[in-house]
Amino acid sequence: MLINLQHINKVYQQGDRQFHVLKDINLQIAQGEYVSIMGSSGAGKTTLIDVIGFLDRDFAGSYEFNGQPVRQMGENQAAALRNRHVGFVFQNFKLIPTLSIGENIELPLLYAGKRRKACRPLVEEALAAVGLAGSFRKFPNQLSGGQQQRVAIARAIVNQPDFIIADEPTGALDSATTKEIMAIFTRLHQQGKTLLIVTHDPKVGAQAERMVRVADGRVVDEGREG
């Protein structure tokens, strides 16, 4: 099993008041999965995907990535488990405005040690893969929303991760655009790539084969396409 999570309790503490943000969580997911975690604000959703992803390792239950634990390590191994294995996209993009597309997207190599010249062609299939050939020297600011967040997914799989988490990527954008950026989620998936899409819109979330629906920190239902 890719992820597994067993009996995941967290509690935050602010003065004398606590708040249990996610109660007895029980979720796996295998490889090659396409899951959606629904839920309204202040469900648990985020704080559930932090823990997922090695953003938060303060957390009470059993993490198993791989058959690996990962409530033992230490924050180095953490980030990275989190360079290596983990795809980040989010609703607002978080591409730096001073870098080129390309060089947005060979952050993730850069970090794991790839030397800049053997950066390039892996950058240019990102590109490629969303749509964007031939534009590794346009700034963030040259592209339209839509585009900025196929760059970011382009970022997101550019390291070849086990799974890709994608916050809301969606919520920044219209109609439209929101189809597009969906079907590149798709064919993401027909490729093979484990993919963890968090959103509050049941359009967004019906296009996975798997809906997981978290309310009040707690998984409520979980159901497959068919």
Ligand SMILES: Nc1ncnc2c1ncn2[C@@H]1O[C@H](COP(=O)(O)OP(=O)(O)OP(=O)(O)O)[C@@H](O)[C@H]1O
The other form holds:
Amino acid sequence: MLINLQHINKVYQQGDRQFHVLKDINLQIAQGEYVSIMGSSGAGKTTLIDVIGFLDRDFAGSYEFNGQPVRQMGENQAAALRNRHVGFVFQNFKLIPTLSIGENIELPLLYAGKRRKACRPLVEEALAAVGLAGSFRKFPNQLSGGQQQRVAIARAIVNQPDFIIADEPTGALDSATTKEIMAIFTRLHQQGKTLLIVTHDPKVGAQAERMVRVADGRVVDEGREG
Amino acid sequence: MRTSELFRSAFESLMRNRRRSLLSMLGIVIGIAAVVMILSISAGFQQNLNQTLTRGGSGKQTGTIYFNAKDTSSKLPSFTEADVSLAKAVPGVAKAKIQSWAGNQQDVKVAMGGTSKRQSWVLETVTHYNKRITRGRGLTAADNDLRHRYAVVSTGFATRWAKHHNQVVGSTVNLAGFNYQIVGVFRPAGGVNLFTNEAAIYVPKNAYAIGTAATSGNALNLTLTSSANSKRVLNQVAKALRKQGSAKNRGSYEVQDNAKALAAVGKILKGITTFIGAIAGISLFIAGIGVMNMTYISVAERMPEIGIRRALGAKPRDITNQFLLEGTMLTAFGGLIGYLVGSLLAVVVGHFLPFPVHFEGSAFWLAFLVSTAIGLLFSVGPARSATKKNLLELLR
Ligand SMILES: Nc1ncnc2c1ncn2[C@@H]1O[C@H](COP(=O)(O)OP(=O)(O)OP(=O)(O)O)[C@@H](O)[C@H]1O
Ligand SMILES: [Mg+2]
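I have the form predicted on its own already, so could you send the form predicted together with the named molecule?
Up next: the whole complex, starting with the chain shown before.
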């Protein structure tokens, strides 16, 4: 099992008030699965994928990634896991505005210890895969929202990660652009990547093999297709 | 991240904020430039001093024993080979040599007239002299051949002399027991070398030789072994001479410790260097605070960027190194510019100094190391603060 969550609980402390955001989450995801996570706003979806993506290790319960316990990891080890195994597509792109498109995409490669020269062809390849070949030297503010989202996807796949986590990848896009982005995800799935996509859009959610519903911090429905 | 890529990223980041980078570099440039300028000027001064006081800059300890004869007209020699042997026998003396005055300078005591005390002036014997004569005439080769007792005096001597005499040119001055007629006044060239006095009185060599041949060699130059205590050794030589010297009954021996003179001037120099060094240090400290401030601002501004980088796999160490390197590259580069500016200023200022400035390779390394150290020291705090914030908060 690639991802194995057992009895995950997460509590936010704010002054003397406590917010129990994740309540006894049990979730298993195998290599190569295409999973969508749906639920209303504030249900705890982002909180859940932050845990799954090694961004948040401050939770109770057991999380094993490839059999490795995640909660006990040090920050350096978690950073290495994020770099090598996860491709993140954030809700609001999260591109660095002072860096060019190419420089943004090459960041995961640089932190993996590659030379800039060696990065160039890999970056071009990732850009071509999202249909943005030749935009290496442009800057984020010169692109449309849909194009920026594609850059974010290119950055997520450039390091050949095991699985890709996307938080509302189509939230700000029109239906035509949404289709294009979803086509990219389908192709990645066919290439054998594990995909985990948070969405509000039922059409987007339906495209996945498996739909996980989250409500008020709990997994309420773990539907499987077929 | 690879170190080479880290350097490149830091450099590019500094270039993106060119104006801010230049402004925070300015303090370092000024501080280092001041230090380098002071160092090269004081090194030039020190070198010049050593060359003058130790004759040839050998750096060896030297000293001189003078003989002051009671009867200045005495024709007997002050130092003989026996005295040389006597001096050499004293432990700590490496070489002893009778100083001969031929064509050289010596101090003479001159009665300036009135009730004033006899004053010491530097006299130089020459075959002819004709430079910067302002009144009267110079000394010709014929004056020397004919052994005329003529003298040419400096404007400084003339001013003093005029206080008690109606005229300068034409009056008679007693030098080492003989009367010389002042035939001209010259204007001194001004010190090219700080510690070699320009003579105030020039007289024909041959004329001076007749009267004072006997006293030629009224000084004993000593070179000491490097480990010797110069003060003690020189006093021991003087003591031996007072007891057994060939001229012990005709006058007194006087010690001049060149090391002591050197040390005294060195002390003053050190004081000045320390003072200016302290000012430069304060300016460098303030510059360091400036760099720290800039790095803190940069860290605060780039918090979202830090969050993204960490989410993509940057370790806390990578983030810290990035800001540390940005601050350090800034100051190191500022230090190099400061070194160039300081050297340039030293050359310019050197044109107005009586000695040449001297550049030492160590000054370059000092500038580089000090500026690098300032960068490291002052950006380590902000660079560390860059990783203190919770990753989730950065990404929100
Ligand atoms: N730092 C925090 N302190 C306190 N409560 C928090 C904090 N972060 C999130 N929460 C709370 O946790 C709950 C879940 O938030 P989360 O961001 O996971 O929701 P979400 O399902 O992603 O919603 P959306 O669809 O709007 O993105 C919310 O009620 C939110 O108020
Ligand atoms: Mg969310």
